[in-house]
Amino acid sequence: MTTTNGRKKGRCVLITGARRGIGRATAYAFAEKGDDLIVNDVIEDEAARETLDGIAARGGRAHFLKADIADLASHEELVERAFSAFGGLDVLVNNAGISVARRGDMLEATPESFDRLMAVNLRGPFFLTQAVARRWLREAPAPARSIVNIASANAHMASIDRAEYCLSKVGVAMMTKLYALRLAEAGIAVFEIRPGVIRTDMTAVVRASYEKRIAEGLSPVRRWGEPEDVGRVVVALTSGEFQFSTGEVVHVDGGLQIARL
């Protein structure tokens, strides 16, 4: 971190579908450390400005984009503004996730929700962070620039009342992988974070569910994860601490993952 004019000059950070839950926490967690946020949503309400000012009370400084990034043709000017709110980008965090918009059984699924649930969680992020990656290559390199995009515990564990949100977040793991393998020699790293059960307005519809199933060892650490847990993650993994790793997946989910017998 250097100093501009009196003032600390941290990282520049763009964090899609940042207005609130997982995408909020985030933003706080680098303002706390004195980055600059763009927030992108496809929403600008009081939710976004509440974010807003919790990113200025924190330390940091923050730039709003509205904008949907299912929606290709507004990536290129989604990029440049980007790049241009505070001279620079150093950290893309693709979180911005929509899930299905009613559980059950996969054999009732349309194409029309499969569609959506691609264009929003998948396609977009790829597009996005082609265009990101783009920029960045033809610029001169730069240390700790990297991705860290917000999968789920659906990229392994299925979901049959919620099908294509899982496939959804396959493509999220494997897009990880890809960015990885591609970036590597640009000095880019490229991680995913699969959240578990996490306490946001995703989860809020099958909240008493959930509260049982975690009472009864659902997760080993018997608890609502928390946004909050998820946002120190990402500032973690991007902190130019890790610099011999990339295409690695965290877990931040309370020990869902691990097998039990």
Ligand code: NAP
Given for the second form:
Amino acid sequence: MTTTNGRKKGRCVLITGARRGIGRATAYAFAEKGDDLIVNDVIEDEAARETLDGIAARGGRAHFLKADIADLASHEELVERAFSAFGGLDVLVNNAGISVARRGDMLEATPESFDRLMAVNLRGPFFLTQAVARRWLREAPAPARSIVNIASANAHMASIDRAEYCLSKVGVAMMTKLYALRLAEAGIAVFEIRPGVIRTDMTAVVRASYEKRIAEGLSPVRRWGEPEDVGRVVVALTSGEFQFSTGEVVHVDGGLQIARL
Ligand code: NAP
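Got the form predicted alone; any chance of the form predicted in complex with the named molecule too?
Everything in the complex follows now, all chains and molecules, and the chain you saw is the first one.
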């Protein structure tokens, strides 16, 4: 476990896959609000160090917990350490995710890519959420506990060059509804964010083609989404201001999903 030292006590937030991209930007957005971060990722490298330094630079405290979310055997220790790092956990952000092994014709999609996508994007988050929820239900109720699942516009929009990714994100959408229903009585809100085209390493392989499609009006707001666009929405949803809402989906996509004629 790597630790950066700080001084204050905010909420404690566990973000999976947070050493770069949307997860990192979300961690920074929480740090700016004075919250403490548990940064999870599958690799602890220079990028992870940069994320921890970035959190510290914003006045936040952070622990790095290395774990592969797809490895269910790692969850017990991950959850235990997340809860003990700052004396409890208030927010879980299921962000870690991968894309297809290779974009291309879905008639060529492999069982290996399908299984890996499901393991990382759906099975892992489902059981991690279960572990966190069980722990919360064992503890005394606390205000503003919440879960945010980072799904995708592909939970709704079909991309036949990455069918298995779409299917995994449809699963995340149902997972949001299921946990929202199950946890409502305990006062735990569950939200889903469906990002559109966001400028991260995940979309680097299609940077040039999306550049063109965005300029041509792919989304009514003609620009790339930035990881910070998503991070700010995660912080807003978990702020406690949406007290009579749960199971909601927020699109962070520049209007991409508005049906047009
Ligand atoms: P990213 O830049 O590739 O970052 C994802 C992070 O998650 C990486 O650090 C990655 O580590 C980590 N990760 C992958 N598998 C993991 C595992 N099994 N356990 C723990 N960490 C793991 O991707 P991103 O664009 O920020 O995406 C974040 C989330 O947003 C994903 O769920 C993605 O599906 C979703 N999303 C992204 C976009 C977009 O346009 N970028 C759009 C819609 C939805 P490695 O480097 O080792 O892989």
